[in-house]
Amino acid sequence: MKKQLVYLLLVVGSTYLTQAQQTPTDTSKYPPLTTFTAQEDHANMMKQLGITEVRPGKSGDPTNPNSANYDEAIANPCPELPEILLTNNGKKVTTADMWWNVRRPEIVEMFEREVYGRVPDNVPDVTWEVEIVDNERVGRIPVVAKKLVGHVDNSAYPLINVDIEMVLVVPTNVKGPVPVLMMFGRPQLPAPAQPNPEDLEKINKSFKAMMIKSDPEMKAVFERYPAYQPITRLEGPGFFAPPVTGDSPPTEQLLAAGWGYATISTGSIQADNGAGLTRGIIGLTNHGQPRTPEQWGALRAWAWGAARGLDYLETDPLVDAKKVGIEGVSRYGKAALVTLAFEPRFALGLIGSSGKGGVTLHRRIYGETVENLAGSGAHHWMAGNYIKYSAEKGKFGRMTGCDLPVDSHQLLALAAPRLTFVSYGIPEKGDAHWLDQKGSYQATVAAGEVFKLLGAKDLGVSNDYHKEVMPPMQTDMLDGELAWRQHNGGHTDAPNFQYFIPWASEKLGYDPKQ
């Protein structure tokens, strides 16, 4: 995939935005949108692959007769995974060439093709436009926070327009540049910072002298108060504030280790949900026309934005763009993985509860199946081919996750030798056993072989995924460039943030001191 070209844009409402993000007002000229449900798009997608019959997904429910599988007996129909080291010809990957050159392109040709599906050539270009530039402070710490706009090309299909949402957040108390970990989520600036006394003396002038001329009686009101301000000034936590510990919010602890955080919109890239894939970027790319099997879901759509945020990273003086890390949870857990295995420019990964279609076996029959993200309720994360392997009946015959070609440990090894912190809650807290934490450490195992291969560490344990028990809750095991930690909350990453950071922090080798 071409990079994509990055402007910098200084000045809000620039010549671009009316020339290239306007809806035409002579539509004739472009392909009517298509407009439809999950459902529709679903259907259209069996249509187009001749499926004729798919089966349910499983229910979370324990007293349908369709629910989930929580039996280790029956767990695994297929135990044994596709090879990792072993080309497509037969061939044992031996040395580090073999990898990149033959056998990761094998891999990534797979997974494109089958699960994630392909980027077009065509997706249009983004500039990048800096909205508000803020100095404030979070908790104690100084703070420049950036609002961005990535807006994307249109002028080839005007109908549908997308702007990528992502706020950055760099500490100004350590010597710059800083790392900095780009989180799936909704981007927020933080706390604005408050006027000095000085400059709301002015504003409070002006709005008198505005409330004055808009009601005359105003006038009288000021003179008998003269020593009234209409707006006073909210002072901040400041050095108030608590100290950052490990309870503290990831984005403060972040922050207190001297590294920035940025946070990207989803939703402005991709909307997560079947009737949106004739809009956003796969629309666009689409000019408003369904999905062909092979073309992209949104979870490798939400990665392409991801890319396009590094983008501009690199761009900004106050980042370390080569040491620029991807993180989510759960959904988003699954789209970071897929970043951090496609895109090769981001350093690190931290993967929280990604469950199925991230870390997490698809061939496993426990919690989530594939049938669950092969139905028209989460379809749109994925290929339209990965449907076909909820097939019951159609010109493929019957499929089902063991006649996939590739698996999640050969996703987890496309991240080697880059910093992979895998990390998971547990049940009774709240990350239930619907994510398949076994299934994601024995996948993080079978993975080791590839991370070992390009000289990096992993967890310390054989490779043999057959063999090797999941460590009890809060083991560290964190020696590698390849991470794993379970800690004793829910569905969340945040309790691993105290043990992610100087993990990364010292891999990196970033003192913030320095």
The other form holds:
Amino acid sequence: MKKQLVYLLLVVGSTYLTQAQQTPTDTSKYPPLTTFTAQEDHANMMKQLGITEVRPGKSGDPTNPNSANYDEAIANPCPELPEILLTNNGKKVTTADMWWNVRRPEIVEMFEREVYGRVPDNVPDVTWEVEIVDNERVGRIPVVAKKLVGHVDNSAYPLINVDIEMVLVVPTNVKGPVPVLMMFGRPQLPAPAQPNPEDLEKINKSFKAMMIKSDPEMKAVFERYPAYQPITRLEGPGFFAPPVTGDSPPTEQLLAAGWGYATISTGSIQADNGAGLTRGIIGLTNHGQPRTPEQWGALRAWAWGAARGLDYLETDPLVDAKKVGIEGVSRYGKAALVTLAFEPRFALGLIGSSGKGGVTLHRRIYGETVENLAGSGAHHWMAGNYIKYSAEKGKFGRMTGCDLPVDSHQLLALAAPRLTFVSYGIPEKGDAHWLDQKGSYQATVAAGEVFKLLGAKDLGVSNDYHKEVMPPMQTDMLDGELAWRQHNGGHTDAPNFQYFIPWASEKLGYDPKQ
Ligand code: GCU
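Next block: the form predicted together with ligand GCU, after the form predicted alone:
In what comes next, the whole complex appears, and the chain from above leads the way.
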């Protein structure tokens, strides 16, 4: 993949204008942006693929006649998974070299073409700007927090603006540089530093004057309460904050263990809906036009954005860029796995409740199905080509998940031998059967073969996915570089952080006290 340019502009407390913003654009020079609904985009892709009828996705409502299957007896219409260590022309992969040079590229190609899509060659460069650098305190821990924006060069199509939003938070009570976990989520400065009493007085003085200017009646009000200060300091818990435990927010657990974290906004990269496909980074590279069948979907676009975030982290001296992980839950769990699979610079991943399109097997019919992901509510996550596997009628005839040349055990294998923690909760607490924990366990078991081939440890059971049985919840399978743990909570990975962090630190050889 083309390495993106990273320029750092330290612009603290002032407004920064890009060239594109400075020069008014004559928009008539550019092809107008297509605005489709998600359904229209889906119909357009069906037409490009010559599909005339698709099967609808399963319903999560058990009373619906087309409700999801939860009967194991019919969940495996094609129980043999595509061979992970056999090349496309039938040669057994017996060495690491054969994996890296032959089999891995074959698997990447199939996932790109049929499942997640290709990143176009013309994807523009990203220029990172450090907007805010703030010394903050998260509980008892002093941190540096940075608000970052990755401006995507849109000079080829100025009708679309893409600014990647990310926040980086690093503890300053350890020597560093520190490992960092990048998380798909809302980038927010954790505890903005508050002005000191003198500055607060200035702010209040000016604020009162402004209010009186806009509403002269305020003068009398303020005179009635001469000592009143409309703006007060927000006091953080500081030194008296409760100690960090396994119940503390994951971000605090990371900081307490000497890790930094970054939060990156998926929406600032690519919208989470089919109508957005002609905008965001996907729309920008297509100059506002709809995708072609092999082009990337949102999962791959979010993964691309995460890789650009990593470009920035590589330039930040506070960060040990060789120890950067990626994390996400649910659709962002899918995105985290896609990121880890396609971007080898990420050293580790925490893949939370990712379900179909993530860790679970596409070809299993249990809970969510291929037809759900291929429908207009989710097709934007995938390459257009993926819709073929939901086709009832069309140019390719009837196709199902069983026709996919790859499956998710091979996606996990693309992460090998890097640290890969597969996390789920339990259906009783809301991590629904819809996600198919069992199918995910099978995929993880099967992927282990590649971890072992590359000299890493897998779950420590056999790789016979027909035979191995998912262990009870809260069984720690954390000895290997490939790890599995189902916690006793819901649709979140938070309860697994107290297992994930020590596992990751140990495997990375990181001890903040050294
Ligand atoms: C739906 C969808 C899942 C997805 C989840 C989420 O349940 O079917 O594939 O993971 O939403 O992201 O919340």
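Rigid core here is just the name for the largest C-alpha set that superposes within 1.5 Å across the two forms. Positions refer to the first chain, counted from 1. Predicted model, so just to flag it, every value in this text is computed and none were measured.
With a cut-off of 2 Å and the rigid core superposed, E201 has a Cα displacement that reaches or exceeds the cut-off between these two forms. Once both forms are fitted on their core, a CA shift of 2 Å or more is seen for Y225 between these two forms.
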